[in-house]
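Presented as structure tokens, the chain that follows is alone, the form predicted alone.
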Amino acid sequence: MDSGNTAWVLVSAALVLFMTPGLAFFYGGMVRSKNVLGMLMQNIFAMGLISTIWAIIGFSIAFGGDGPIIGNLDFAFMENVTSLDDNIPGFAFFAFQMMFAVITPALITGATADRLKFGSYVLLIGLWSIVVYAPAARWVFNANGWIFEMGALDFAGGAAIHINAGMAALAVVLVIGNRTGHGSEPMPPHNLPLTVLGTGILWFGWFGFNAGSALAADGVAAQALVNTQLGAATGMLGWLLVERIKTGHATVLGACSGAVAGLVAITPGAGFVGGVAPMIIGTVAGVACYFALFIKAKMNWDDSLDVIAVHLIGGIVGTLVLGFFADTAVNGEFNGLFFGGGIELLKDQFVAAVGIGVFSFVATYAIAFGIQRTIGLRVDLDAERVGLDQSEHAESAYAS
């Protein structure tokens, strides 16, 4: 057991946890002032609920047993976790993966902003973390998972986290419908400085998210950290370039969105690519995610805070381009098409993206539809007009 590697994974776990309040600020600044506490609460609450579910059953589904689809109860209630001890303690790995489990359902909240009942939200993400996230994490991160065994690469969760959450967001949006007044009433961000703060926290925490996924304090972690910075930087530049060309302005919101798009896209390849690849990936993601906004508008999907455009499209871009840019000189795994590896890896990446995406959409739609038809997912019209802060939490973020 290596103390340096253990220390790095423990610090990385803390960095990833810090991303969830960062996400709360990122999203909270973009909603209207009457819904900011509702958004903060949905994100912060995930830290409590999902951590508990992960300890009881989630980790065991993802990492127990040797089946390719779903785990067993070997690690339920944290039994036998110490049996995983190798280069790092089993509980260090457990904690690091727990933080991934926490932030993934929280990502969905940006798409459903302003209209979810809090109690229904709790049921939604609780079921989702067991039925959707834990199996998807197994497929991608567990050596027994079918996607892992197939040979597809996902260093830190482009498919398991971002495609997964993005498709789930689309499914829930289709079930609950658009916000009242969507398309006819202005719904501008109420506090962009809050969004900038959230972007900074996300960017900072993402170093643990990506570099920590090396599970060691080594050269791969260092490469992943550099790739993370460059992916975010060029994602921002790519988004702002096309925004300036299209609208004549480079906006603060665009800078934040572009940086996150770049971070999302570099996540699956953070430990598998090198050289100028992260800059190309970030730029392509910034541009692609910006233009995805027009698809969303064309389809009339009320993805309130662009989860589909940024996380789904960014995750797809990052997962697929890894089939071109993977370099064995970085991590010794597989070469992509541009490094003489042929088309095999690209095919595996495509299958992984489609497999996770289809599973997430179908399963999430079923969960959301079931909740909608029973206790209801959406607040009533009067509550939506008043805002979630008052109707769901009896609080106000700002003095009147």
Second form
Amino acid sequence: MDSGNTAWVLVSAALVLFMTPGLAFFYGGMVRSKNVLGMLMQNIFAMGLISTIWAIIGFSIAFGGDGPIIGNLDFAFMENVTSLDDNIPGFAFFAFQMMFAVITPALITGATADRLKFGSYVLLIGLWSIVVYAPAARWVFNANGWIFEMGALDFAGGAAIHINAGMAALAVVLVIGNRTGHGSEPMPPHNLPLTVLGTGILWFGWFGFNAGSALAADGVAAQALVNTQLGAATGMLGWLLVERIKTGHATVLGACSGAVAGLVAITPGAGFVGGVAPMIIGTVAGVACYFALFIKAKMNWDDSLDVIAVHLIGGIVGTLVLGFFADTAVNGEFNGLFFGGGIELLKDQFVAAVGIGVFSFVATYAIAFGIQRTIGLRVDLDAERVGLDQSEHAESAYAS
Amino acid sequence: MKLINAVIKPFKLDDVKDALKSNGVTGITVTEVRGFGRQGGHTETYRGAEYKIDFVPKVSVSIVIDDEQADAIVDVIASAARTDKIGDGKIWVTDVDRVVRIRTGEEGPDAV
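Could I see the form predicted together with its partner chain next, after the form predicted alone?
Zooming out: every chain and molecule, the one shown earlier first.
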């Protein structure tokens, strides 16, 4: 084992954990003041529930055995994890992957804001983590997974995390419906400074997410860190440019949204691209995700905080453009279309995106529908009017 | 005794306070309020979606004062709060039946 690599992966695990409270603030600032605690709770609670589920069974489903679709129970209750000791300790990899498992279901909460029953939410993300996330993580991050085997590239989870969470968000929104008053009452963000704080934490934590995915303290990690910074930076610039042209203003929320869109899009390619590619990827993502905002209005989907526009579309953009920009001079075995690899990688990237997306949508819809039809997934009208802070948690965020 | 209520632009509060102090007013009560008049609301844009914000933030200033001073003080407030742009606010005056200083029990003009 290498102590430098181990140290970097351990620090990266902590960085990735920090992204979940960052996401909580990112989303929390955008909801109405009566729902801010409900939103913070859904995110922070994922740290409690998913960590526990991951230790009991999630990691084993994702990384046990050698099946292409699903793992076995070799690592259940953290049995045999030390058998993975190699360049880094098995438990360093276990912890790093745990933090990914925690944040992925939390991403969904932006789409379903202000209307989930807390108890049902617990069941939703608990089941989702086992049934949807763990298999998807196996397909992409485990060498036996069918997407990994096929040759598609996903450095830190463009497909496994962002397309996955984005499609899951759409499925749950279709089951629970729109917020009461959606389209007729204004629901502007109640505290954008919280959103800026959350963006800063997410951006900071993302260095662990992407550069940590090198699983080593080496040149690939350094390249991934630089790419991450440039993806976020140019995502912000791209978003603000079109926003300014279209609306006349460069907004604070636009700066935050564009940075996160860039971070999402650079995620799958962070360790596979170099040169100016991260700047092109970030810019394309900032522009594409801005225009994707209008999908939900056209479809009448109340994707409240734009998980589809930012995570799903950002994830798809990042996953597909990797088919053009992957460069074996940086890392990996496959070149993209622009680096002499032909169409093969692009095709694999497309199959990976569709495979994860379809699986996530169908499986999530089934889980959400089952919960909605049994114990109910959505709060009743009175609770929604009062707000989740009081109805679900008997608390108030702000003294009055 | 009169109660003067002035709803003004928040950024004019310091000007109004200074003007009142220099005209001998010894105490004011300030409340943050929201509302609309002829100014209407304004538009905000979040992620490309336009929101009409009907209720505009204002500050409400309350002063209890002797009958004979009331008119002059209304003029002081009006000139201090004026920007000549729409949304400068309103001032109204009502009669006050009784005023008590809690600490001493003094009533009427002595209590102000």
